[in-house]
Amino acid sequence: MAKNLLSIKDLSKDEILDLIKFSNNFIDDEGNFRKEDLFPDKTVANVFCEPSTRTKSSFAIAAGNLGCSVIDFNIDNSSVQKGESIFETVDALNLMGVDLCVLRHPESVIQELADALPKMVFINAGEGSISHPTQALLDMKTIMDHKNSLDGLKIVIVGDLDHSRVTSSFVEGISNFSFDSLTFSGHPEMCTNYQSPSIGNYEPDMEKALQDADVVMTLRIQHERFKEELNLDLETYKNAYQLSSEKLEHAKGDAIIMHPGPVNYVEITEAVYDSENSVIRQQIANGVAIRMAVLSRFLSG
């Protein structure tokens, strides 16, 4: 295994599949997390360059169930608001003995930042529109968890994939399989880089994108891009790709519907994310254990 994880592409097939494994041990017969104290010696810093509620606390959660030290680095506070740079700020935590540092940043500075500091272990948490490895292992977990295996099914990516990091990692991921299909689904505009995709294909009406799909996948779509950007009124977007009730009866009664957060309501009803078909809270919950999996393994190196 790499010392790092900066991209999915680090991992070949079979340590995907053993890290979605060494994460089930951490979840308990209940649910519960298991709290072990195998890392009391090492310290890990939380440095996200960008606003986070699930993967920053689900990293301080894993670290802190794993007995490490965290240091929760907050940017607003910090001298990168005086005009430190990304790569003094971290070269700081390093010379005060970080061992493991988890980043989201704007831009693609990891692999530099990986580069010049060979001490420190390097995580992503998420690089601007390219890149969010962990995303993509917990969603291949949770689809694990109800499929039994990420072969032989059909999956549809809906929603803003121009911008989604979540997408990329994903495809990079679920390309070492051997799946049935694999669909982009949403409104040109914001498929630009996916109408004429080197995996899967492009399919801009929904409902046909849909047509007995295994795995529904919505991502986020941020409000102020509609009014800044897109010139696309609200209701009518939803009219085509909002996944209602009445959409989702094109898939599998067993298809499983997910997003990665937070939910606005313009990519799904309530009706659809309070559903038997929703996993998304899972999603969350998978998202502690597979952080719990990446931790000790890189931790381990």
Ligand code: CP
Contents of the next structure:
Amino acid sequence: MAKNLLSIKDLSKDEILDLIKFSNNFIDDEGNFRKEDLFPDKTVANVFCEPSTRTKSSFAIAAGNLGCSVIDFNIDNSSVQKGESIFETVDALNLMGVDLCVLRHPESVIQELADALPKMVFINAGEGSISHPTQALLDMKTIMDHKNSLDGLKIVIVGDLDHSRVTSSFVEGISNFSFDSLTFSGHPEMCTNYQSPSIGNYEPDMEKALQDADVVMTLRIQHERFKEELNLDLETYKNAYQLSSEKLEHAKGDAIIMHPGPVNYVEITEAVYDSENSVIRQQIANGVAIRMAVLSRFLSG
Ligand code: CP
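Counterpart to the form predicted on its own, namely the form predicted in complex with the ligand:
What follows is the whole complex; the chain from before opens it.
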């Protein structure tokens, strides 16, 4: 296994399957997370330079469950506010004995940090619009929980794909498996990078895209990443690209509905979020188990 998890491409197919299987060990029969004092001598720093609820909290819970000391680094109350760079910041944590840095950053800095600080382990918790490997792992675990396999599935991803690090890492991960189809859908101006994809196909008509789908992943519009807001009429957008109960009828009856969160209820109705098909809340819980597996493997070197 690689020293750092910077991209899902750092993992082989067998390593992906191993991490998913290993993560199941951290959930007991009642669905609670096991607390194991496996790494009492390790210190993990959670360094988030972009907002997060699920990823940051689940890494902190996962590290705590494994017996690690956890530094919940608050960038807004740190010396970054006095002009210190991210490199100086993480180097300072390294010098103070932090073993593993979980980093979310709007820019591609993690590779350079990992190269500069070889004694520290780095886990990517979100790199701009580029990648989010542990999200891809928890998404693949959630699919396996419901479909038993990552092979043979009709998968649809719909929404603001251009800004979605969730999509790019998921596509890299799922490309290790023999899916039946992988269909990208969404407003053409939010899917400019997916209209001639190297794998899968683009279908701008969401109802056609959903036909017989096994897995439907919905994504919010990431307004915070647009250089210029699109001139969108919200009701027209919802008519075309909001996953409603009516549109869901085009998918298979046992299709699972996914969303990495946070949900804005523009891309999905509350009724679909709350439906039996929705596994969105399970994705959140799976984040803890997957991150316990990732931290265990990468802290073990
Ligand atoms: N899915 C995800 O990354 O959520 P957060 O931004 O809340 O961490």
